[in-house]
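Here we start with a single chain on its own, the form predicted alone, put down as structure tokens.
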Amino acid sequence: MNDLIQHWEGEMVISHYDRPAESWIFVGIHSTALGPAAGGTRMMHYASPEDALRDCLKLARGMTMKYAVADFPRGGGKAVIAVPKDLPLEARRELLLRYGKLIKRLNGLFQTGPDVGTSTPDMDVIAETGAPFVFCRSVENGGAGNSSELTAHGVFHAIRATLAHLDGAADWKRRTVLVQGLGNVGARLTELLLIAGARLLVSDTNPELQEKYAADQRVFFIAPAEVFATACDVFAPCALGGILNRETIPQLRCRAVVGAANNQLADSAAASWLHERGILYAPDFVVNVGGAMGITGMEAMRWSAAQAASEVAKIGDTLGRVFRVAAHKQLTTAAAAEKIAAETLARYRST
């Protein structure tokens, strides 16, 4: 773990071993140039503490990029709680309460919300000891609720901006979108696409969701093994990251990739491979900031729900800028987004 931290360009790493739950807690503070670090809390089982730390550091950097590209007043951070398999529910609750105390001790240096493995009810628990630095609490407990709606809203506007860039307009009825992953964000995205009139393909590995969507006459279900080779205009990954790699990119039969999943590119070379294939990639850290931005705006900046939706819709404008910079500078879209983020961070650091 020392080697991972020594070679990380971020500002701070907090590590804590929770002995009662036999769990590691890592908080990565990547940047506070734009404001206090903010990011979700991921809770899952990892093969090793090193894998959990690696995930934390990578995700924290991604949050910095998200906020910087959007020019939003928050820095990048992330928390990962690496738990044993089959942690009992009561032990899980007690762990979250102890984690909340850690968040409280950081006194605003890190603000958190849900991520993979956590939810709005979990934020209610963490807030019992960690408030006011816990977002996405339920409305009944003083929060703005689940961020999935706003995340999906941002992805929808990103898809529209991508189609406009490719075709001059988002002609939904003549375009096919394949949504991979039908969790909270993916499910809401499918509803928005159906309302817009897009032809919709969906896929998920969950047998219950397979059955549900296979019976939905409005969509066509694609078996998970066939996703990458299925023809579509836009491929929207909304599950876990790392799916765009040396094996999957040659299979793709889409014109663009625009999805909610974090860290979709397996490595930096993947952006070049997509570019070489003529596939327009919408960088995930530009596309999926809507939930984090909108909920933070409502809970910490007194935005109304309407203002949050309006600000999240601007993700389409930001993505359009990324596409223009990429074309003008002859960069991949991932490199163009990184360039915009770096310029924003440099501007704040110089003031």
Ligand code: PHE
Given for the second form:
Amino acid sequence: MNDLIQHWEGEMVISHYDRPAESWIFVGIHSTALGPAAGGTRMMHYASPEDALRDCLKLARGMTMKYAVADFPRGGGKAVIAVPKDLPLEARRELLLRYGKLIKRLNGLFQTGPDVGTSTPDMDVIAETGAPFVFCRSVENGGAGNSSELTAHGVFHAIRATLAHLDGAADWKRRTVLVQGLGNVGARLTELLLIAGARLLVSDTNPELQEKYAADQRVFFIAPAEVFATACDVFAPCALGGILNRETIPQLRCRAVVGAANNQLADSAAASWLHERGILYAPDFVVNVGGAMGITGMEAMRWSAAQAASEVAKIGDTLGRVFRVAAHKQLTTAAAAEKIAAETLARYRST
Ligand code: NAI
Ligand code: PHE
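I have the form predicted alone already, so could you send the form predicted together with the named molecule?
Below is the whole assembly, all chains and molecules, this chain first.
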């Protein structure tokens, strides 16, 4: 773990071992150049505390990139709570309350919202402690609710911009999109794409969702193991990260990858492999900022719902800019997005 922290370019790491729940809590503050560090709280089981810390640090950096590309006044951070398998519900609630106290003690240095393994009811529990800046609480508790609706809209705008870049316009009726992961974001994205008229292929590892979508006449269900080798125009990863790697990229039969999952590229070489294969990659941190930006805007900056929706729609324009910079500078799209983020960070640092 020393090595991970030593070689990380972020500002601060807070680590805490929660003895009652036998869980590690890591908070990575990657950058406060644009504003206070904000990012979700991920709660899941990891093979080791090192894996949890690695995930936290990588995700925190992703949040910095996300806000910087969108030019949104928040810095990047992330919290990971590495829980044992099958943590009982009551113990989970107690753990969230202790985590809330920790966030409260940070006094606004880190602002949080939901991520994999946490949801709006969990944000309500964390906020019970009086912890400041807990986004996505329920409407009854003064929040703006779940972020996934806005995230899904952002992904939809990104897919439209990608098709426009490839074909001149999004000719939905002739295009097939494969959505991997039918959770909060993937399910909503599927609905938006169906309304637009796209052909839909869907996949999930959850047996209940498999049954539900296999019975849905509007979509075609793909077995999880066959997702990568299935032909489609756009592959939309909306499950977990690391799925674009040495093994999967050679199998892909899509024209573009545009999805919500954080950290889709397993490593920096993956962006080059996609480029070499002629697959247009829409960098995840450009595509999936909609929820975090929209909800933070509504809860902390008095945006109306209409304003949040119009800011989220701009994700398509930002992505178009990333594609143009990549083509102009002969960079991968991931490198072009990093370049735009770095320029925004440098501009804030010098003012
Ligand atoms: P979720 O947990 O509600 O849904 C994920 C779904 O993926 C689940 O249904 C799960 O069964 C499925 N899944 C897991 N492994 C799979 C596999 N190998 N193949 C197919 N399906 C698989 O998560 P949510 O909120 O929908 O988020 C999805 C992704 O988007 C996550 O990576 C998250 O970090 C990212 N994201 C979510 C945001 C949000 O507002 N919810 C914002 C930004 C990013
Ligand atoms: N899971 C969100 C993301 O990765 C995190 C988030 C949600 C942060 C809402 C702030 C507010 O973008």
